[in-house]
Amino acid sequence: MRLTVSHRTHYTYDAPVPYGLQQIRLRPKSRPGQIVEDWAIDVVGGQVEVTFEDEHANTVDLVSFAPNQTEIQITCRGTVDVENMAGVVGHQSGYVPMWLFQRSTALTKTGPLVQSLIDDVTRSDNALETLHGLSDQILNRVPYSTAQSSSELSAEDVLREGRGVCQDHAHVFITVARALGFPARYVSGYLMMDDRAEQDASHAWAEANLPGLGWVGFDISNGISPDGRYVRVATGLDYRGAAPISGMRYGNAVEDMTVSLQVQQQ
């Protein structure tokens, strides 16, 4: 499936910002099942200082603000040819040892509610079956709801809240999968919805490393493994390691952000 993506993030500030720096993880990479035909990032109000690969082999653009800006606009657009691999990404490549994907982070720590979910997981000799069952259990306990929009809730917080979005589901899945002995990671990217080109936001899901298959994706929010409608962009131990945009700025200006995103089949 040939997908076109147009993603614009527009920041405005109520006072000039003397200095700002952002890490942009918005460049998908070609890999088995995904070929990037073209991709470009444009920055208005700043510039790309350097482009590099991080420890997870994500392509990162380091963007600096021009002095005393009151608005910054980051636009990425391109075309990606995606094959339906039933969520199977394959064996680990890159610089990170496999044991690191079993380490907990601030967003993926085990607490009493997570432990209760771990205890309730139906285990099978078939790892794929076990993890699809886990995905179903998470969605039953944490129904999808955009009323929860913080990216800083831990897996324990999400279960306490009892509702969440795709990144919350991914954090709970990652936490439990690691406890069950599976290396797991967070994935940020894009999903083409079948009923519209305009999307509310970028998407997130989880991957677990299974014997014989390698990395396999699980979109808990939609109850499926990623297919030809998904574009993988970045991976990390949790949201913070794969966030599309993160950074810092000086000053006390109040920030307002608007996002425009289209994903459609060409």
Second form
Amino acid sequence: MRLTVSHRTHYTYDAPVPYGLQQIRLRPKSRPGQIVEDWAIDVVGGQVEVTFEDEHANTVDLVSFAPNQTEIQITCRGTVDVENMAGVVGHQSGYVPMWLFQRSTALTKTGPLVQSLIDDVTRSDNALETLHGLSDQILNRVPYSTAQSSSELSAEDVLREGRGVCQDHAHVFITVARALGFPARYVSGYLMMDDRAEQDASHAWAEANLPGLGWVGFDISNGISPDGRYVRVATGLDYRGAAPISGMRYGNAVEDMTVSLQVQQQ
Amino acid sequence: MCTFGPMAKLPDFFDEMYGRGTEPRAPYEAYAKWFGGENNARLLEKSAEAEALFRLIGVTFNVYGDPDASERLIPFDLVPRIIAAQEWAKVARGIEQRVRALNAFLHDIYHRQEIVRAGRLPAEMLALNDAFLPEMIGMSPPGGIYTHIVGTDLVRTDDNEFYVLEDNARTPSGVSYMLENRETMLHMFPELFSKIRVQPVSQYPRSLRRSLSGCVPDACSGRPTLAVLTPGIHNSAYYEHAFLADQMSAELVEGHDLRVVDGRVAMRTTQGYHPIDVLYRRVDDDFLDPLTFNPDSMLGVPGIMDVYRAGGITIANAPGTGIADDKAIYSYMPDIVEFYTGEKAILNNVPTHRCSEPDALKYVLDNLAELVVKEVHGSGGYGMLVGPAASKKEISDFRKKLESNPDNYIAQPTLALSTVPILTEAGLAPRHVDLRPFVLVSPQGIEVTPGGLTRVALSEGSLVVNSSQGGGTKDTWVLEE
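Could the form predicted in complex with the partner chain be given as well, to go with the form predicted alone?
Below is the entire complex, every chain and molecule, led by the chain shown above.
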């Protein structure tokens, strides 16, 4: 499936920003099942300072604000050919040791509610079955809802709230999968929803490393493994390690953000 | 006349001036002769003079946990610690070997982790260690150097026995004392240095500059710009940061002086922003970059890790080297040296019980009164128990801490630290010492400055030499051949 993506993030500030940086992980890579035909990032109101590859092989751009801006806009456009691999991503390569994917992070800490979910998981000899079961259970406990209290909830907070978005689902899944002994990671990317061109936001899901199969994706919010409609952009131990955009700025200006995202089949 | 024998000698300890006898050992012969012709009262006056000198130049030290003494002078004792050339040669060779192994180890753990694959180091030693920085995985620092500056802590227990206590591969402090102590001695006793040929240490700042300049990033063009990053005037070692910047013609900067400009980390100058090639940072990893590490840090430079990873700046020492300072990793150092150099370690490691292991914990709990127990990630002599010097209550309090969190501790036998005499009102008196030589590492080689910082426990019988715990310092002489 050939997908075209156009993703614009527009920040506005109520006062000039004297100095600011945005770290962006918005460059999908070609890999088995995903060929990036073309991809470009355009920044208005700032410039790309450096580009490097992080420990998860994500290509990262560091963008600085032009001095005293009141707005900055980051646009990605590109075409990606995606094959349906039934969620199978393949074996780990590179230097990152497997144990790193079992470490807990601030957003994937275990608490009493996570623990009770761990206890409730139906464990089967078939790891895929166990994890699909876990995925269903999470969606059951945490129905999809965009009305949340915070944009960075830990797995425990998510279960307490009892509702959440794709990011929250992924955090709960990763936390429980790690507790069950599966290395797991967070994935940010794009999903073409079949019924519309205009998408609400970029998507997130999880991957777990299974014996024999390697990394396998689980889109908890949609109850499936990623198929030909998914563009995999960045991975990390949790949202913070794979966030499309994270930044800092000096001054007290209040930020407002609008996102416009189109994913379409060509 | 000064009397130097019979000194009130501590039994069972090797004295570096007298050995285990009453006659001065060879390296001290010339000094003992000179000392014998001196008058104790005059030397005590000199001692006061030295203190006034230190106050004047401002060598002070902040002590954490002591609100009344935010800036205290570290006491200086004017009896030098003297090491013969051939004794030093072995120490220097041992340090060089160890530092070479440390750099190879750091490269390995952030790449293929051969040492784990080979079964020589359990993966948990890395996995459970907060000082292991995932952000450094796959990153090769400019020049391949991780620990540009090392301060290996040594103790001596006998004529030919040196032990490494700590490697201090993170940000060793104290080099300014090494330099100021020598300066002071040269100033006060010029005649001694004409009688006794002592290897100089004053080249250290030049060597530091040369060594750091040997590790410039790809982006550097022309004469490298060096800077020292300090957390600011409230840091206990601020004096040293300013001193070193001045001595090696580097800029002294704080995080808020720096920005990312045109793909480099640059400092504000009157002519606009100027890029820095090598940053000797005295800010801990966690505070180095709020964009990558602790987001609340006000001390660091946002984006510096990104620039670093893109080859735009050298950070000395490299982020993530702190793992080598971990005391549990320390216990594997003999294996680490052998694994990467193919040689047996020249310097001894102190036998270390890892309290995370049940058998070791049992042994430690049964023998608390004889052991030194330290926090795995601790430094500065804080939070440790010196069994033989501790009261029953201190031991039982410590036992509770240890039992509730054994993973956090290691224990070592109490070493019979050597003594060197200090000057007291009653003449010479032996006090325990340790030694921190300073090591510079660059692609051109490893340079161990002959000498270092000798720290001395000023109260009789005390084995804790840390300046934060009331220790003093001495000039350290390595004799010419």
